[in-house]
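The chain below stands alone and is given in structure tokens; this is the form predicted on its own.
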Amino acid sequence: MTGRVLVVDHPLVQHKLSLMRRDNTTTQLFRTLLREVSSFLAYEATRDLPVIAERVKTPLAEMEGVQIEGKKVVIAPVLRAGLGMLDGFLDLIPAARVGHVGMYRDEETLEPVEYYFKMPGGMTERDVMVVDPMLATGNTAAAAVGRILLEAPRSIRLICLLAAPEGIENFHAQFPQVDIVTAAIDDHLNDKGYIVPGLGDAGDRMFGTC
């Protein structure tokens, strides 16, 4: 099985991300189109969720309706920047559980570093959305999901809002199985590790520490 890279290409994803890009735009305005381009990833993100018939009774009359099957939901940010995506698939999946993984990427080898992690309990039966805003070497991502997996998930997939072509290879070298969904592919990577054109390093952009 090869995993996807789905592109949300919606007018209102681009042109909220362009807007993020800018290098003017305050923390506050950045915190709130990431907020809102997070949930409208998260809708594509769980467009195939597994379902299963429920009878409903409307006012009116029964019908058959469905529910989403199995255990509830997890999504997992990336420590720190993840964070910034979290509220955007809540506002989406407000009955979703809540998992954690902590890393840094070393600056000097590029490698992440793991700091933390909790998930909650049942994962076997539960769907996992990674969230990182930004899929640039790739080392992170893998890491991360790397791990979750131990947890022996019913599924997982990995969100974020940018992507390099260079990450999407080495992830999917090393999970050819796990989709990606993304608002934009953008050129390459630059000599430190850094998306371009991209939109700087989206954790200190979101929590002003630039």
Contents of the next structure:
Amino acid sequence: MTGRVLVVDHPLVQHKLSLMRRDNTTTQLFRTLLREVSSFLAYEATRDLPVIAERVKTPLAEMEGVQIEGKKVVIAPVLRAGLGMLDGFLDLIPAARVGHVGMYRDEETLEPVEYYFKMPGGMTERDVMVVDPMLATGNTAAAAVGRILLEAPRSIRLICLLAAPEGIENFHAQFPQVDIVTAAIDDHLNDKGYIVPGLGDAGDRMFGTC
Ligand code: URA
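Compare with the form predicted on its own: the form predicted in complex with uracil:
And the full complex, kicking off with our chain again.
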């Protein structure tokens, strides 16, 4: 079984993503654009959330409305770059819970190292959106998803801004059941593990640490 990848090719997303890629885009603008694009990604990533019917009384009549079913969604940014996507998700899902996964990529081995993990209670009844802007080797995302799956959430999906084909393949080889939502699939990874053409180091660009 191969996993599903949804590329959100909406013109607004692609326009904003191209602005983010420019090497002269300021930190402030990069952060703003990431937040905006993340909202569009959140919109698509939540498309298949289960809903339940509810009776609604409008000022004019009664009707059959809907509510998202179950406990509050969990947004799980992978620290630190995932934090840049959090507010865009919260703009659309303000009541969501937030779980944090602290992972950094060892620059030598490119392997993920966990240093922090905190999720809300009741995970078995929750749908989790793991957010990390760059799906490069796929190792960090796979480690984060693997760790969260130990909490047995009702569902889990991975949302990133950019993905490398190598990262998608590696991730889905380990978790074929986990859907990926991304704004673009780029050409390749370079020998330092950067996505090409990409946009550089997403964490550095959003926090101004370049
Ligand atoms: N992480 C980044 O921030 N950028 C890349 O291109 C790859 C991993």
